[in-house]
Amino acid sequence: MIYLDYAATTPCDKRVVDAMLPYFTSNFGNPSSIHKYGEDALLALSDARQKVADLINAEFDEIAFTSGATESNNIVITRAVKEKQAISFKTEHKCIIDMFQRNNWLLLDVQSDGIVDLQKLEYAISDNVAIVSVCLVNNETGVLQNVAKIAEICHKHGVLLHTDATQGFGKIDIDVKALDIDFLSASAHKIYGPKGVGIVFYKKKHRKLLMQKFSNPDIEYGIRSGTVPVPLCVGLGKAAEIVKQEMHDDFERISRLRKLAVSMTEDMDEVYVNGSETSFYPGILNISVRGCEGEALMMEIGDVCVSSGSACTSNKLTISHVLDAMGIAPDIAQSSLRFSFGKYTTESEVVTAMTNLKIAADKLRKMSPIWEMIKKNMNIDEIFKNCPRHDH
């Protein structure tokens, strides 16, 4: 199998597993206990917290461990918004979209390349807005937002800024002080760490906003209750330490892999790279092969693990809410695949995957009446006019 779905999750680095194992067995103490086992667990937890803080240039006591970015997102936004309004964008991760739709908070349009329209954002901010939330790197397209500029606009109007940095955390340089963000969410399993653990970063002056009522301030600064999963936190700390050392080399290698993948599609008709041409994380490549349905392509490209922005459910074709929000034509959006590269991806795997993509596209297009209509320059908008939108 060729695994090109690193944006979904990553395998645990063996060094991370080795670091965690003692805390499941011999060093099994509860960090709240005052005996030797508890003291050892607390030291390990503190070491992990410092390693995470070092990765994003935060202070030690500005990091709280959570179960992952989704929980961190919910903690920050629901507790900071109070009785006011929140603003986010229609291309955000599904957990943000769902939260905002449940609470009837404001979701703004983005530009056709997926970049936030700064003028629209500033116009939308009012005295009733408490917080703005934006993904640093989009999980489907890899689009990289100008978070520093967004923070500047927010703070000019006295509004807080939260960023879900899950797809950029440990992959690109993040300096929370330079970006001047108020809150940040991330997960361990995107950086070769364990599943089930993540972090929320907060500026110290905002900690009280996140603290639970009647919480124990000695457990994760009162932000999250319960026994802290020391082995998982140790794993996240070790993963953060490793990516800090290896990030720049990995970024350069992954950039080369993306260029290779894109170059192999240049002789194909009607193939589109979705997202910004100038502001993106190269580890995520979203490609549309017009005339082919995304999930059909997935089934035809052999033992290559990728993601599709479309899905066939209840006999209805649905498309990605991200590509739809970018204004991409439905017939192009429903033909998308997301390739995401990681530190174990090889050039030969990319070559094989893209070769298989070409073969699959040729096969599917020969059977596709839609492709025939496209080649004859027929208007196919009506076919996709009522195509349902989908979060996949």
Ligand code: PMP
Second form
Amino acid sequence: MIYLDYAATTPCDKRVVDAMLPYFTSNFGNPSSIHKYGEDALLALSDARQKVADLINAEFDEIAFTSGATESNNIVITRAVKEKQAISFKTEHKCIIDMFQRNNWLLLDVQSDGIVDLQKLEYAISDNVAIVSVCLVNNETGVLQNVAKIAEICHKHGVLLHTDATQGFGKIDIDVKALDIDFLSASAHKIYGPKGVGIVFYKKKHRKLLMQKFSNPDIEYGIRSGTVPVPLCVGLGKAAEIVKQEMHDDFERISRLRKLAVSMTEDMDEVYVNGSETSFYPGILNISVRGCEGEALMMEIGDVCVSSGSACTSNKLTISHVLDAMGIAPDIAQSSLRFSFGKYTTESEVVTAMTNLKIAADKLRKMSPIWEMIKKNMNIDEIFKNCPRHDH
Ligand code: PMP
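Mind sharing the form predicted together with this ligand? What's above is the form predicted alone.
Entire complex below, previous chain first.
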């Protein structure tokens, strides 16, 4: 199998597993206990917290462990919003979209390249808005937002800024001080750490906003209660330490892999790269192969694991809410695939994947009435007009 779905999750680095193992067996203590086992667990937890803080230039006591980015996003936004409103964007991760739709908070459009329209954002901010939440690197397109600029606009109007940094954490440099971010969410399993653990970063002065009334303030600063999963936190700490050292080399290599993948589509008709061409994280490449349905492409590209921007549920074809929000034509959106590269991806895997993609596209297009219509310049908009949108 060729795994090109690193944006979905990553395998645990063996060094991470080795670091975690003793905390399941011999060092199994509860960090809240005051005996030796507890002390050892607390030391390991503190070491992990410091390593995570170092990765994003935060302070030790500005990091609380959570179960992952979904929980962190929920903690920050639902607690910081108070009686006011929150603003986010239509291209955000499903967990943000769900929360915003449930609460009737504002989801703004983005530009056609997936980048936030700063003017629209500033216009939408009012006295009734407490917090803006923006995804640093989009999980479907890799589009990278100018979070420093967004923070500047928010702060000018006395509004807080949260970034869901899940797809950028440990992959690109993040300096929470330089970016002037108030809150940040991330998960360990996107950086070769274990699943089920993540962090919320908060500026120290905002900690009170996140603290729960009846939580023990000695456990995760009163932000998240319950016995802390020390082995998972140790794993996240180790993963953070490793990516800090290896991130820049990985970025260079992954950039080359992306260029190789894109260059291999250049002799194909009607293939599009979705999202900004200038502001993106190269590990995520979203490509549309017009005339082919995304899920059908996925089935046809052999043993290559990728994600599709379309889904066939209950015999209905749905398209990605992210590509839809970017105004990408439905027939192009439904023909999209997300390739995501990571530190174990090789050049030959990329070559095989893209060769398989070409073969799959040729095969599917030969059978596709839509492709026939596209070639004859016929209007196909009607066919996709009522196509439902789905969230990844
Ligand atoms: N936000 C983004 C941008 C993501 O990519 C993901 C994971 N796909 C999440 C949030 C949720 O992360 P988790 O499932 O680890 O809570």
